[in-house]
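One chain comes next, on its own, written out as structure tokens in the form predicted on its own.
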Amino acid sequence: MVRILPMASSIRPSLSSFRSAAAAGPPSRFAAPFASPSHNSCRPLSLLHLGSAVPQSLSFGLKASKLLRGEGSSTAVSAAGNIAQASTAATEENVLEWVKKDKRRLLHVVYRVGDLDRTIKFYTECLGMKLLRKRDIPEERYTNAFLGYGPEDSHFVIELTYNYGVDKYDIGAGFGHFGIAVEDVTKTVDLIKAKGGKVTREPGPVKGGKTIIAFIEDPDGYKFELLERGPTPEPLCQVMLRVGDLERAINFYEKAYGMELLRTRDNAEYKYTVAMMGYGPEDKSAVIELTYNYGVSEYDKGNAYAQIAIGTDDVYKTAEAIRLSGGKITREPGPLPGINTKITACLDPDGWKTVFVDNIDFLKELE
């Protein structure tokens, strides 16, 4: 596995170079930690090159249509490509603006772990979690389970993969926690260190704010910060992931994902910006929790977090906005063999892997 190094920068970003915050308004084999991505074909996309040739359908002219055939001027030839550009751009925005229409959901987040049982045992003894399913895949020697706090047509829940003989993993500096909602942190707390679970940081008002938190650690030491709040429907609601420029990342998040700045937050003292990023409020929905540490460019990703899924109502066109927007695609999109599920699978600037599974297939799939 590459690992990517810290990279010091003299350089910290101004607050005010980012944007005011926003109004309020899969299944296992996708995580396969040591395969490589499948590039099965599938059929092609027919917004993927645009620039590269005039559509026959545009109506230049007979002046035109001559051009491109070898006659005339220069300057018609050019007038010509000038409307080809055209055309292309207005395709690009239409595709963009679809995915703001797009029915998304962040679906579930995909981690590896060293012992699914002692795992399973602490979410659900410690975080109050349910075991929604389980699943092992012996001619590919692994195991999924699922968990979450409501079932997975309507709640963002948790998919850890079991890699058979594989007992522990480098989680890297890139990752930073995933978030839980609870009534009261405290009595989180006192339930966790009663079953041995550690806690590294008591109950307390977060720095320069009233919200009551704390943070502990899971068998496998992925660390997860809880958030008092009153009842929720979306009690797993952040996944906090560094980036090395933030204004790249939103940028990216918001076109290609679709996804809306909810709030930016600079804490200077401590040199840090966040910007939290999803489909709907914090309080109601799961969000992103971007974070740019002064200075810090790149990070080590390890090999214990996979990805995030998110739901689509089309695979094809969330592909070609992602090439727009300037991500890369390690899955072409289309059907699972054997499942028919489409998905589409990238990376964001900063490397984080997304998966894009169809709404349909995905409820197809759970039933």
Ligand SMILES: C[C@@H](O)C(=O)SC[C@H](NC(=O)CC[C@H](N)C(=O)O)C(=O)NCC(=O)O
Given for the second form:
Amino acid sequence: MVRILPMASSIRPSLSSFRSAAAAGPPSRFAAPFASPSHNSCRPLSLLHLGSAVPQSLSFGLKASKLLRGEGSSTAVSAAGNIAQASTAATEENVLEWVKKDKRRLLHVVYRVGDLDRTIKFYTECLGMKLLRKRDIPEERYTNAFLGYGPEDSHFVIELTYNYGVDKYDIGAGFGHFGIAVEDVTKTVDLIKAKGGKVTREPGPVKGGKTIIAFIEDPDGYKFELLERGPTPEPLCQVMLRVGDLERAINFYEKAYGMELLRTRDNAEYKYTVAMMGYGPEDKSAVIELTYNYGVSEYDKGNAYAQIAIGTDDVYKTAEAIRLSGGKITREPGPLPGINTKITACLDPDGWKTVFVDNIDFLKELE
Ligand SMILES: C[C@@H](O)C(=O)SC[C@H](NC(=O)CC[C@H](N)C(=O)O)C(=O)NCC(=O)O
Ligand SMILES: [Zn+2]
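Next up, the form predicted together with this ligand. The previous block was the form predicted on its own.
Complete assembly follows, chain above in first position.
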């Protein structure tokens, strides 16, 4: 039985209520705080964890800093500590509140292919995409090609990466699929077949649901789900990634990335739950489809899929929010050598990479 829950911002089902007790042990309802050993987010212990009332007269100036060094009465030191703690908490809260107001959108998804021209031909002739631009970086021995259904300043697009001399990658088991919304799945599948494309799942209602879907594979073996929908400004509509703890992932994507939980869909018959996360409604903007398979806590990620890129107004605050949310920063915020675009990069609790790109710098790149 499938339950679909459109998400009102204040209503949120307990995911564990979806999972059949008969399944291989539903994950903890209260997933442990995100503290995977590979994501050490500890902050220096602070002397601020002291408990006592804070006299109003105490200003947090030079006097308080003396107290923080342990000079003065124990009560006064404790009071100063609490002011500092309150100040730190307020700063952290400000950063996390800022995330929700930051101007963010999914910019592109990046993955590696073995033959750029082969992929460009398939995406343009079979999937109706446009080649938007190419970028060759000979000093780094790679070429990018950007493809999509509209200009990069307003559409979620694909950034293909060809590394010189590398013609094959391991897609792994964690990457799921890209979603393409089409008005007629059967017609699209027939075109793909006529062009010699590989159809791995014929058109029909999704198992346990109603949406007409089909699955195809591109020349490198990446899966594309074709979803039958009406006209949409964003045909490239999904990136599906498998996660080992859905509650943990949802919490992180909300808190660190500022995404909204758009809906969840539990399919007990087929033992999986999906959560759609994004910055806008599914029928108008691309989403990250997080998929949890009952009882599966981690996946081999291979070396083919790279990352999602998200726009932000401040990569420095973004990095701070990611740290505060327990994420691991893998590239400190700052300008890229040579092109000066400011970015920061991180891993989510499952190890999926995300790059945040300064919005103004991104638009300059497109000029
Ligand atoms: C909501 C829509 O975009 C989907 O992608 S649901 C499609 C469905 N997904 C799963 O089964 C996910 C669990 C699976 N074990 C996995 O890890 O991929 C799907 O693929 N259905 C197949 C079908 O034939 O309906
Ligand atoms: Zn999907």
